[in-house]
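In the form predicted on its own, a lone chain appears below as structure tokens.
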Amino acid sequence: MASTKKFERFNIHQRLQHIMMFTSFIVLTITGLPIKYNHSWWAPKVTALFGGFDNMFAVHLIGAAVMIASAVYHLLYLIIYPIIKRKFSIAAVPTIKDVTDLVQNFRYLFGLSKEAAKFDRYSYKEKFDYWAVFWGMVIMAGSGLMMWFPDIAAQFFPRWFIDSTRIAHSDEAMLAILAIFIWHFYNVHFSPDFFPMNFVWFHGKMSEESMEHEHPVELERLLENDNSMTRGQGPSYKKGESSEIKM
């Protein structure tokens, strides 16, 4: 009989941050591509759906504001949450294990090993996704704000630098779109293990079977803590809750 035990993977704050991020990203993609490819046959058709360019651009700016707000929310969360909960984690920081996991996965995929890599709380793929957002936000938000407020930007940067932000904004946007809709969507949703969707983003819970498959090292630690608590020897956090900050 399959286990019905659920483990909290993301709390309400993390889910809200993620929802703000991916909804704003989708809005920015839909409204940004017609601007980048404005000479394409389909761009005027998409623009017309918004009632004209001005309306579409206004929606684009709203999406940008929501995305920046989600980034600020996340940064404040990383600072305040450890203070309130008195717990700190570096689980999302890349380590040597990520390198060995990558090598082990290649060996497994090419038939050179019978075992796939066993991941802890975050795999190297998840860490890549996470830190790519930091890099992308610096470029996208920075360049976007310069184009949004050129008069203020001109007080601090030369004209050639401000002009170059258009190229940086456009190219980074395409990189992000390709990474999200090909790499991230497959790993998280379209993989046979999760198709048609992994609903962890919605309810924040992961089953024991999924944990065994995706994060066996973390599951082993959680079960050991659970057993310790049953014997009255364990830490004081809730049953099934990770002792780490879930970034």
Given for the second form:
Amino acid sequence: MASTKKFERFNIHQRLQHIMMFTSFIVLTITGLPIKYNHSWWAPKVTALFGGFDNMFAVHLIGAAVMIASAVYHLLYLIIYPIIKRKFSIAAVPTIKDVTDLVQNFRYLFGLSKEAAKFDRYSYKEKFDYWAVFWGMVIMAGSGLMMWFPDIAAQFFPRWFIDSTRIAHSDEAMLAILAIFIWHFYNVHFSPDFFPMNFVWFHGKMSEESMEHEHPVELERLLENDNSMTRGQGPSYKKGESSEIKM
Amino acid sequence: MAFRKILLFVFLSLALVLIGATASVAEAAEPNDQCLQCHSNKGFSIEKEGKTVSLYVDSNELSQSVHGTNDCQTCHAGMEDIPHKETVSSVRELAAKVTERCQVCHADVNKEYKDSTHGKLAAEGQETAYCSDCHGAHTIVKTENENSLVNRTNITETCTKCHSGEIAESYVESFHGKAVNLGSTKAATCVDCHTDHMILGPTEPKSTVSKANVPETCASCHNTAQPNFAVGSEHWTFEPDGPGKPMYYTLKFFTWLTIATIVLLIVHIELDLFRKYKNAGKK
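Got the form predicted on its own; any chance of the form predicted in complex with the partner chain too?
Full complex below, order starting with the chain above.
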């Protein structure tokens, strides 16, 4: 029987970081692609929607500022949150279990095993997404800032290096756009498990049923912890409390 | 009755003088009418170097140009006799000849042009860009006008008529080129780095694009003159050798990274859907 119990999966900081990231990502995609494909038939039309190139580029820079702000917010959060809450988690760091999960999951997908891989707090897919964004932010913000402030960049780097980062900016953007709108959108929108959308980005909560399916190892640990707490201290189960065990 | 006849005579004489006067005024206002009697015919042409050269002049366009009120003779001197005695042997020779006439009015610009690489080549009698190659002939309008060949929206096309190949390709693919193509009012066009009439080749010390002067030229938009602005090349293309080498390998790396990553992710999605389909069938 499906439980109505909800687990807090993402706290308000994580959800705000994600909202800042995806809104700026969409804006940067719309204002960036016409520059990459400026000779296409649609590029001048998109540019005209913004009232000319100068306006569109200004919007691109605003989007860039929001995206960089979300990255800075996240890095500060990684440092400050564990200090204030006295909780420290390395759940997002890749482990050997991710490799065995990957192998097990492929055996399951191919039909060689009846058992799907049992994921902990973050599956190897989610860890891939997280570190892909981490790598992408370094490339995109680094190259973008060099182009935004070329005279400052030229204090440290030769001209050909700054030119190379422009190529990296354009091509890493393409990789990110494809990864997000194919892979990430499948996982959170188009997958039959979540269509039309997994709303965890909005309310941050996941049902016990979803947890059982997506993160059984974490669920088991949370419930065990919860039971021992209930036995020891007696208070009844409170929504969202248990997930505080992990950030 | 005799008095009335005298009056009528005087009146008609005066009228004749008036008609004559207006006719001569009209002639003075349209000094090019005589030229346009022939040159406004669309089919008017001549055979030169085995090719048909049109001698047609669109009088409408001419009158709308900044030189619309000039005499044809201002630029085409020595054409009084019909048929013209002083002829040229080629279209290029005509362009060279008219360039000499431009300085009658545009003396300051002509001095700059003569010192430039274009002007030096002209003096040596080599193929080069004459005034009309960049500015046009009978259709010259102010630079600010969007129809001007040297307006920032058209200047790339104008320069790359001759400077095609690597120079044109690299500019079109540069951020400056892309921005200008989409209508940027700030990004650099050819003349922002190379200047207009004083253009010198990159090997000349006085050139704005010589290695020594590149930092200062970049700084005219990008704040401070950094020596590193000159450590690299502006007009590079994606070649495994030469100035485009770092960009070429950056492009290759990211292209293959993208192909490999996206193929693996799509395979994963397909497998996931395959398993879901199979599982759904079982139930």
